[in-house]
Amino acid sequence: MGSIKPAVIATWSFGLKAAEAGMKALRAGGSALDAVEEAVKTVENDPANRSVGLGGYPNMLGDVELDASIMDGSTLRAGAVAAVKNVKNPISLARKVMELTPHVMLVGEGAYMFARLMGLEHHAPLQPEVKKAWREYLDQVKHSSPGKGTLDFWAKYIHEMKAHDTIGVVAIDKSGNIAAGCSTSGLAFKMPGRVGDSPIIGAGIYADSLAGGASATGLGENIMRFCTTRIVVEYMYRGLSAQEAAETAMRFILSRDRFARNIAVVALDAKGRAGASTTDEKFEYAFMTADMEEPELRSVKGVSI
């Protein structure tokens, strides 16, 4: 495929350290897959992050359940884990699912058992701030007017809760190989067993080195309904740049459902060009190429239809 300028793109402002870690892996001779894993791990390892890793907000029972996935665009292999507890780096577990098992996804107790076999088991108590927020949430639910378990109750919390950001990363190496990955602790105070878009191939991530790769962030329920990242990559198959593909995908989604908010994507095309877009007012992301000394925080405005 010739020589390509290595690049890493990551969601949100905390993606700056992810992009830097990913580029460090690329400069050390690592593959795009290595870069994605290292980039995501950097955010997972931050106990202060409330939407990724074991420092994230728990479900309504007080348990932190993690989702993650990774995809190799050179082979179209992928691995994912969902609703897994007591794993420090679910992105690494997802890669082991891809490379060491005949499966694409493991969930719950099965994923935890595999983590133990791989030496990735890790127990961590709820962070004090997280435990406090969880207790306040339970108190709020207790005194809320909608009846527990009703559609009104869940609609209120799903649409008002903003603590559901994801670390999503796409990388391209000097050989033109593209990989994508993401990790999240999911919607704050979610129902036990709730799984969002992050571990779903074609929704949370998708990568094909022939076209490009994308990773999504936001409200998983909306992202899953549209197979968001697969749409973005499909537009790159058709010859659109990463930016054009991201914007076109967001416009398509809003044309089908103007209320499909809380969706954002980052993307890299096969030429290493960056793209990002959102159905919200604005979205921040980090981007870094091999000839940059440090990652750049960029912002895009939401699309209009």
Contents of the next structure:
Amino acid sequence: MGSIKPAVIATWSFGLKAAEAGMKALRAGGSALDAVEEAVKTVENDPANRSVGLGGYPNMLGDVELDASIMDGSTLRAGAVAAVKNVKNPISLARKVMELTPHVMLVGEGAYMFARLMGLEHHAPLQPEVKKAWREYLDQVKHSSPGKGTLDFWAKYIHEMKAHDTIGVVAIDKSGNIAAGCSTSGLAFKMPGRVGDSPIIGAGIYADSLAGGASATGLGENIMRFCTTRIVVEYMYRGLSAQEAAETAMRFILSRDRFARNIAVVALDAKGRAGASTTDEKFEYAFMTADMEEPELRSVKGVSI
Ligand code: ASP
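The form predicted in complex with aspartic acid (ASP) is what I want next, because the block you gave corresponds to the form predicted alone; please supply it.
After this comes the whole thing, all chains and molecules, with the earlier chain placed first.
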């Protein structure tokens, strides 16, 4: 390993501050796992973010339910939390599930109880702007003509308002350890208890230092049906670069279901090379290596089949 150049890759433009925080952790001697946790926390801590952390849009009942996961590619250990309320940093809770319990995933009330034990409980009232958007959503459903207050109406509405996004991060440290992690409040105004791809190992994230790591964002209902990030890493096991693996995975998914839109991935391979792709038209992500002064925002076009 030896000569690996540390790197961090993160989803969307809010990934810029995540990549920067991750690189700061690596430069301070932290591991890939530390970098991922710090990177994700930076976005979770932003109260203005509407799709990550406690500032995110709530579910149909007005409760913010959060999903997160983390994976250590050197030990293949993983931790996740799903549909957890009143936790500021679900990524840290996921790490504690991985490191301090015999389990991989805790959900709902159990995850919250564990957060309380760990001192990670945090109560933040819905921000007025968020409450207003939620009430408007309820009004729309209530006053829509018969047949429109259905799941189909809701799914279309969510899709049109594009009210979801995940902070997904992959990092590689100077020893070649790769870690991946992600965090989201999921789909805005989702059904209570709805869990997306983000806390599902192999769907929202996967990492193996032998090959690479990947993290996904987009419509969880599509991402999880394909075990998307496991597919990306599978192609890296076979020797593809992160970019080739990300594109090949997106093409494979579309070849199986041409309607599986709204899927995007970021990836790093064991050489520290970046990759990203999407089944949509385009996707933005942030990337930073140890010899860069600041992270770079990159845009990639979607695959066509
Ligand atoms: N994948 C997330 C979810 O479905 C949301 C997103 O990344 O846009 O919960």
